[in-house]
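Shown here is one chain on its own, the form predicted alone, set out as structure tokens.
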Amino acid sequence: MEKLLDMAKKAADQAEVYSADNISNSVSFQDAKLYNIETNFLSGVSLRIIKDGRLGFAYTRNLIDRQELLNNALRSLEGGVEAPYELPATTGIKKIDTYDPTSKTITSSELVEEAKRICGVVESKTTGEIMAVAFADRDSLRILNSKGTDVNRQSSIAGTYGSIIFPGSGSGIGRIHQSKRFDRMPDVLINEMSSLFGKGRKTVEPKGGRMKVLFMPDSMITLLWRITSGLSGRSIYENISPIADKMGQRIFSPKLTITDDPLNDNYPLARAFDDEGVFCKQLTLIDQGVLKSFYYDLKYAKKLGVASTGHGYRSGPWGGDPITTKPGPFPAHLFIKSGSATLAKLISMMDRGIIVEGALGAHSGNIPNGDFSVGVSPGLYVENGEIVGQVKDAMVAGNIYETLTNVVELGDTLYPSFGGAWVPPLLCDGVSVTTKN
């Protein structure tokens, strides 16, 4: 990596070497059943130079001819793309714990065991079509640039998802389990998953209106792909956001605070720096429902004439393989505060309305602008507090600057989500419920 490095920097203004590798160890049930045994291993390396303020990209899977690669990236500069901005001089980064160990010795006929033991636990439970799924994963990255940069990290993750889908649907009731090392799914989150489904597998007609609905985490992609949006320091740039200018004013509940805290390495996968070797922090970003911060990578940090937050990553919230991409601006440890009510109490709180366990459509709606419109899939209607059953052909509709700011509560328990997140159920008031009827 030296090498390259020392070749780009003769032949461009400023160049970064990216260097990642990741293994991957997986097993799953389906219908109860061993259905697959995977091991993957990923490695690469990518080249970012920038010369007389343009952009050149190269990446390779195998680092044999370093010209090659440095050819590719000079070519690209073709492209025309603008790279205003400097690299980083980042030294002395903090030490945080993002490695576990004993990942290395993780088996696939451990996984195998484990994800055999949810299917039994939730078949003691309940009957339904169980799929199981568990994971060991490990990565390690480093980062050198021509600024003096050369930081590293080791990062482990590993977990458990258990599912029951409801006959005939396609779509069922889902948890998952996710630490820095692999352990046993907790027994709370199978007896949440296996009583939901049992309170779910009679079908029930209610009709429509402005209700209560619980978003619970598997859903929350709707509220939290349109809340990045609105953060997002490229959609200030683009003039799309409709919080621009809001700045220090309250768009939400004060129940809702909203952080992304890279640093938390109490959490898998946490970050002392960026894809681009920037320095993490934890950033505030919505205080008691006021918005308090927006977030950037270097490129639209320069553009709007601030500093880069920490947040150039080159995956989003659909992942991808970060060797191919280039970074972007995306909060990928965002966490929501949690609230104080169990998921029981939540529920009595709901005098008529859906929870909301899965979500189709997520990206229908005018995503900058917070609307949305989603299947829900599934869902379960409530009434006076008790769930009556499963509602089908629903839709709920809104835009997430008036949805939230009619937060009733949030759950007590934080759980993994989309794009990293870490969020709690969230109980909001006077949404549009569509029904069949």
Second form
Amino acid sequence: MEKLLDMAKKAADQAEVYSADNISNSVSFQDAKLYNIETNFLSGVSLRIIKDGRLGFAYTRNLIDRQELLNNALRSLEGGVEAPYELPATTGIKKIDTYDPTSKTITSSELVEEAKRICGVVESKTTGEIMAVAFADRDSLRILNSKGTDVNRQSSIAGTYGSIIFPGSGSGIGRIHQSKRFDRMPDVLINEMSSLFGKGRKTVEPKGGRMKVLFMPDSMITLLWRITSGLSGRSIYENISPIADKMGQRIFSPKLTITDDPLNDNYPLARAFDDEGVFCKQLTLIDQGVLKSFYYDLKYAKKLGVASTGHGYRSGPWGGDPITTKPGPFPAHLFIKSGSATLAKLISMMDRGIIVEGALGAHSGNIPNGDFSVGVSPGLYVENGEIVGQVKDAMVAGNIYETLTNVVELGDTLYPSFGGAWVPPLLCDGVSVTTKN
Amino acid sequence: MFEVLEKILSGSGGDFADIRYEVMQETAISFSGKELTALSANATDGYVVRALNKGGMASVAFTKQAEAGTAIKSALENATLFAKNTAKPIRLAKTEAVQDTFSPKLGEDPRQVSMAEKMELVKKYNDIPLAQAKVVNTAIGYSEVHRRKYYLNSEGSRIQEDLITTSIRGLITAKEGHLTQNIRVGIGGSDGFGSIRGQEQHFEKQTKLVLDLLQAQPVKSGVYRCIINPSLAGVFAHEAFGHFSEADIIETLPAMRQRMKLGNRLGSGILNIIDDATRPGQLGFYKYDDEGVPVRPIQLIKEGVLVGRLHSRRTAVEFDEPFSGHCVAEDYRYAPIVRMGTTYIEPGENSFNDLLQITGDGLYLLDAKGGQTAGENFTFGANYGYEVKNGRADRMVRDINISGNLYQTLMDIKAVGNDLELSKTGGCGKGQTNIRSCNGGPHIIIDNLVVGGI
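Structure of the form predicted together with its partner chain, given the form predicted alone:
Every component of the complex follows; first up is the chain already shown.
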């Protein structure tokens, strides 16, 4: 890598070598039976060079021919993609704990045993079609650049996913458990999933209209995608963010506080530097409903005359392959501040409404504008604080800049959600629900 | 290359093993508004091995040849672990060993076109919407993916096949006051660079539509009788039904599997759906799947009755149905899974005018904008639409999302048009992305569609 950097430095004004290795193991049980065991060993090297304010980008899986990789980057320069920024000189990064050594010794057999255990526990509580996944991933990353930056990290993430499918429907109630170290899925998650499943067995056909909607972690993608779009430095630069001129103003309910906290290593995948080698820091985006900050990578920060907030990542909402993807702004460590209500309490606060466990079509519609219109998959209908059954073919629609001013309460527990975010269940009022009736 | 692969596999042991090595060349050119945001051409490569032993199966994907030994060993160990933990041994359908080298006929090989010319073409198309003052942004990109796949298995198959996919696709965003609207653009295919030349009209049409959308009204949410155009009919065939013809999806959902037995009536008698990736010249074309099985046309629904299913070698045995050649991977990073090839509703008898008359009052919805399925429920967006009143298309509506239910909606197909269009760009995500996923159909009428506005 040093050799590649030296060659690249001679050919360009600035250069960066990004090298990543990933090893992942996963087993899946479907209908409570072992279905798949998969392993991945993926490596790669990616080269960014900057010359006369222009960007050259190239990558390979196997760094055999350095000159060829550099030539690809030089050819890429000819296009004239702007790169007005300076790569960072990053030294003395904060030490954070992102790696658990037991992740190296975890065996496929242990993953099989845990997934099997989850299926067994769920089977003892209810009858549905049970799915379980257990996985363990290890990543290593090193970034070198021509400013002398040489940073690296090792990380591990392991976990389990369980879900119970409503027979005949194919959609179900699922929960994820993940941490740096592989451990058992906590009983509280299995119980929650089993209990909600049990209450949703009956199908009901309520009337539509405006009502309370409880967004659960799996359906929060609907709101998070639009929130992250509005707050992105890229959206500001492209003039598509509806909140570009709202800094310091209240745009959401005072109950809503959203931070990005990459340094919090109580959670897996914490980062001390982003994929451009820029220091990470805690950033409050929304403080009690008030817009406090947007987030930026090097490029869009420079374009807008501000500093990078350390949010240049080589992946987006759907993950993405860090070797083949250029950095762009993304908040990979979002936290929505929890409230004080237990899930039971939240449900009891609903006179009439829908618990959206999963959302279909969150990627459709006018995302920059904040509009959403999703199918519930599944949705549980609540009346007088009690779940009465499952509602099918219902759509929940709105605009986040309206819906999120009507937050009733947030749950007291954070769950992993879309794009690395940790979120509590979120109860909103006055949301439009369309049903067949 | 096959000698190297043979050598890697020779140490595998076990009852069956296969290996796929791919070299993937990708060219990307992107514009965001006037600004060029990406331009690169790169090659990557990698391997996937699968091992079957004593009824257990496992796969390993790796990118460094030096890791081949570890990968094979790990696949075999995991297959053996699988065998110990399953009551039902996995078997693979018996297929013929194939030796073949195949490269599709292209209307102009994109690899022979210079980067400068590709960039000029994208820029030309991108400038069409940007000439309009109300267009605030575009995100339009060229993608060229050339995969050369080498497949070898322990039964004697050795296949080399090239898949070349080109597209120019993206989004045009227009704004007036506080209203923002966007519309998708997309051209391309798997038959060469020729399919993306001379497509100015497409960009002109989409530009006009997005400006019209700024004047349109939001659709009123409710339950409607709808005419959907071929683009939406294709997504409908794919999302509302197609995923449940993928055997690996329903294999482990006993209740759905029961409802999806061959011979069961799923739709109205005028509904015919086929998967035919062998049709030449269309996006979804391929010859062999990633198990080395030649793909064949599969009639899925005949006059409303379920008559066929898409399979891997594993699921064909599990269902005791014919294998079909539909086990496909995104690229070298993935083991293959069951995927649709080219799924479409076959044309019927009605002219478009007939469909308007039959509809009477309802909506005419056009152009897919994302879709998703979870079990029996599906949802997808339409780029734009029109109210239909007394058999005539009336004012334009926007912000349209549709949701429905598999079992119900197929029964609610009331009429099928006599036209047929297949999609030019793909991107189905079922854990892996399939950029060649192709779908289509004629104009059709569906009753009782739930349309969610805002």
